[in-house]
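For reference, the chain that follows is the form predicted alone, supplied as structure tokens.
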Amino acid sequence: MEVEEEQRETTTNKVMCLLTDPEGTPLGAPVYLPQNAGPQQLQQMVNKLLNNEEKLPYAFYVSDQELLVPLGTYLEKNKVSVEKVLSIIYQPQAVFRIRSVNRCSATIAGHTEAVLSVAFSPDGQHLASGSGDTTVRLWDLNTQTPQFTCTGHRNWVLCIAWSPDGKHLVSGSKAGELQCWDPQTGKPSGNPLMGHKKWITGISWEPVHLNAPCRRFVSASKDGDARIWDISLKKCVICLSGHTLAVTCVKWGGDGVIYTGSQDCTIKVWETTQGKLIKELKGHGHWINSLALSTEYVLRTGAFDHTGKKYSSPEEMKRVALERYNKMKGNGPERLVSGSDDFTMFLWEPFVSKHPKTRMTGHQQLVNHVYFSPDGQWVASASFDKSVKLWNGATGQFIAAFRGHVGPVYQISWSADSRLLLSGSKDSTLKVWDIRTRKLKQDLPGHADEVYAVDWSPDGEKVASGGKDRVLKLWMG
């Protein structure tokens, strides 16, 4: 009888817990943990169970709420029964920390019309912008002055994209032509690439882990086609036609397929050797405005990371980029999120199913921009309803709404450590949101008019923004 009493006493102050990764794969069997165990003890346990030689930081979540207190306190506060198995999700965190930007370090004039796009190079050392004045400009980030003005377009420069090896910059205009530039000199490399009949809506490069040095990119246009170009051959190699209305966005996935989103309400998946249509993803009731890939950050940065390492050969770059891609992707499939004029978003796993995994609702106006965090843990969405919303990147569950902008939110960008989110709005401000506290971290007024474009550099040091007031602003921490 005494033995039974003793056993009962030892189990009452323990909690049965099951640790799982974000995809839901359990880490070992459920275990009894003392109620005074908190995130620190769990961290030691996860590192031990995963046999990590270097101890990595983890965050823990119980039903989408971060666990910041000992288990006993959590159970009491949330009135959770100790008889049920408590499921705890562990999330690896970035080993480095990015400081929030809090001041405008430079306001650089140069463009004579609105700045429509800004983009940092993959290593974060160079910055390009495209404008309504038909030029692309490259900026010197050390002196914070204009470096090159790239002229040649006949109309507004609507979009720009750096190749993930950092060697090329491509821009697309309202006249439908594309131009490749050499960022070192600011000179065009070759004649404009002609083929599209209407303006360019998006550009995406082939990932460097699939092909180094970078040669191919895909462009999307209002004319309903997407085209694959080869910069060494200086011509269009494949035309992807099949959409019945304008193609609004395009992404070249890490598995080597191309995703196009269109005003015909469909997303098409293409293979890239002959341009065959593989799949069609249907579900939206209105135009698709934006696509995001869970691996987008590593595809954009290729072999470059926060350490600033330089590479001597394309082969080495390809190898490192592949390692980074595989590590980021983990065991799960590449995920895709689409945002639409129907106010909703869908989370897809195109290689698992042609049906959406989750329908993400909550915005009260069209969704303009969707973006996965660099670690794939979160999805952020910007909408004309003036809010930015945060969602779970694996399940599509709604997490939080960031309110503070007083105009439509046009574009968002993540800090490299996935802890901060930046948004630019029609209300002329930029705002930095803290993902952990789910609150406004920094309000950055300064622009005189609407902010169309924002980008946080991959090295985390700086933010660039541009808009209707024609100036480029750089922000530092």
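Residue numbers count along the first chain shown, from 1. None of these values were measured; they are calculated from a predicted model. Here, rigid core means the biggest group of C-alpha atoms that superpose within 1.5 Å across both forms. Compared with the form predicted together with its partner chain:
Positional change of R436 between the two forms stays under 2 Å at the C-alpha, relative to the superposed core.
Superposed on the core, the two forms barely differ at P445: its CA moves less than 2 Å between the two forms.
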Given for the second form:
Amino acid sequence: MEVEEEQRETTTNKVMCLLTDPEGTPLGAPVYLPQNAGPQQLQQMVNKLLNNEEKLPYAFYVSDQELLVPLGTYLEKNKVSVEKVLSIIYQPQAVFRIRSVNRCSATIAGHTEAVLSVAFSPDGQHLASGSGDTTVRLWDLNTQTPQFTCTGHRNWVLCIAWSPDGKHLVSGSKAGELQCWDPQTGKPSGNPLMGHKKWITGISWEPVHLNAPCRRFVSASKDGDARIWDISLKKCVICLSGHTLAVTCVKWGGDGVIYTGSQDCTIKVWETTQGKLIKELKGHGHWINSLALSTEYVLRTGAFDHTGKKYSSPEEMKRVALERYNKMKGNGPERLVSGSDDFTMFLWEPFVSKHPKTRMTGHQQLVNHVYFSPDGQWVASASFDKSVKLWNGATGQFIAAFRGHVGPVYQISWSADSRLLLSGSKDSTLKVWDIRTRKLKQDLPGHADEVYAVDWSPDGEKVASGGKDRVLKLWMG
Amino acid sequence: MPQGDYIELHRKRHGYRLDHFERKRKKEAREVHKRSEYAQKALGIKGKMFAKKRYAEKAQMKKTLAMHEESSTRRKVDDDVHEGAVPAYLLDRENTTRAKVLSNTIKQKRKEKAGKWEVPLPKVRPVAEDEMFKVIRTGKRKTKQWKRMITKATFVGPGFTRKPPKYERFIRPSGLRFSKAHVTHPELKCTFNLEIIGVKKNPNGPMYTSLGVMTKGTVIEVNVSELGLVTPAGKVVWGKYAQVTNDPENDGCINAVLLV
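Pass me the form predicted together with its partner chain as well; I've looked at the form predicted alone already.
First the chain shown before, then all remaining chains and molecules of the complex.
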């Protein structure tokens, strides 16, 4: 009897563990945990130690590998010594879980030329698409039919952007003009804004927590300058010139600075009150194709989140948006990732230093699109070498490559809970990748030609994609 | 004093004739008709020389008119909406295959006229057996004549092993064995070097198909995974048929056209 008891005691060995949060601060002192403790027990512990009212889900990582099995099996598999303190990093996961889309619920024709850009409004109620037939079309999501056709541009509509409060839609065209539309009626609100001399390459709105209601946005153009426009004054307030070649990408950061990436291999950081250049980030060897900010998703959705709550006054929206932004940002500085034609990406912390933090190499062709996950934990990059790569959002370390496409991958989009990643490619298919298992979750064929633009709605219900075959496809779970 | 000077001197002293300017104007107006009459009547070498001069004048006039017309318009140039819209990230890039399809319509029309891309080759010259096979004499006295050597290009496959030499009737020389073909896509107008998977049908007979002989008009199956083609259902296409368009034994390479 005693022998048996002894045997049972020795089988449940203990190991010394220290729980740390993603930024490195430890949660309490190192504790002895039994080796048969798995992720659920650790989750209960963390919830108790943090005094959370609701049981929030967490994912645990030991040396960058996710902990899915009890501690004992993990230690045996990796032969980790029991004598040292095991550091376990916990990451809060989204409370809600988005279902993967797996079928095309509607194929809506309407555009007479290729669909060049697709965007959901921040509250997920409206869908807009810009096309080569010079129109912007608004689609009704409930009936999945066309709602409004907005004509007025003189040449292809290259970029569209919703304001974070969902009240305005701005589109930029190949003729260098910008037009603001009212999404409720589909009519233009004002005359086209002229000023750029060549086509528009990107549009970004000022975050709602800096200024509500949304008034200003910045547009980047091939002629090498970025302009800040005011919707209520209907004119260009500041012109940010300095780049010698085309500005390919522009993002308005959460701290009130503007980042512009250009074909002259530099990224410039501007301040927004007077339009002065703050910093210049050099390092790339070729054109910069895409920029991504760690808080980008929160800035895009503003005060709206997965609960679908509507806000009545701009002040309330501003307050809620500021709360969400601060929660997302945490204590660390804002991070910026830039993808370039020189096949590499850089991770920058612009407020800390003007030198890059990490160089992310590995792609064999140019990187076309980089995107931070909504919780800022991962960075995904789409490249013309037919692969999508996943990197750690804080350190820039390579984690996994998703292969499956047979043509260059053009655009990617995250689901709102950061568990699923969607990619659209030249080979006319869309693919949904699962981040936890690091494998292909769903293959979405159906387009007849190249897929130029994809977007996942912020409420996670629908995916919209458009491409060269001129139809807009809506996918549902 | 030269003759012209006398005329000038008289004009200075006495002025012009009363009808001088009217006559001058009318004579100049008649010049156009006279020119046209001359152009139509002049024969032989004179006619040719005049026609050449007149053509050069016309071309020059057209150019100057076009130039003047350009400067009179104040609007910005390139205002037309072109076809083939691409998103902003693809605008400065040359997408070679697709761009060729969209912009080289003239090349395509020329090729269509010449009938070079007619696929499949409907008529093929039949190949006689004595052209296809060469009789090999074997045996101690070189009297046995049952072996044949194939004189055309063949495909054998990666796992091919010869039959024991004593028993093999058809010899496929390794110099005439090909594993890759230059396959042209008829719509993209690009040629790729693709691996042959197998010989599907030789129009000269089923025996040649089984031997793997590739002559002009043979339908072969090639590995197209590097083209990145996808079926509407989403599956990746990795094998397609192509038809041989040249005589491989004369050229040393196999040129084929993809059957789409």
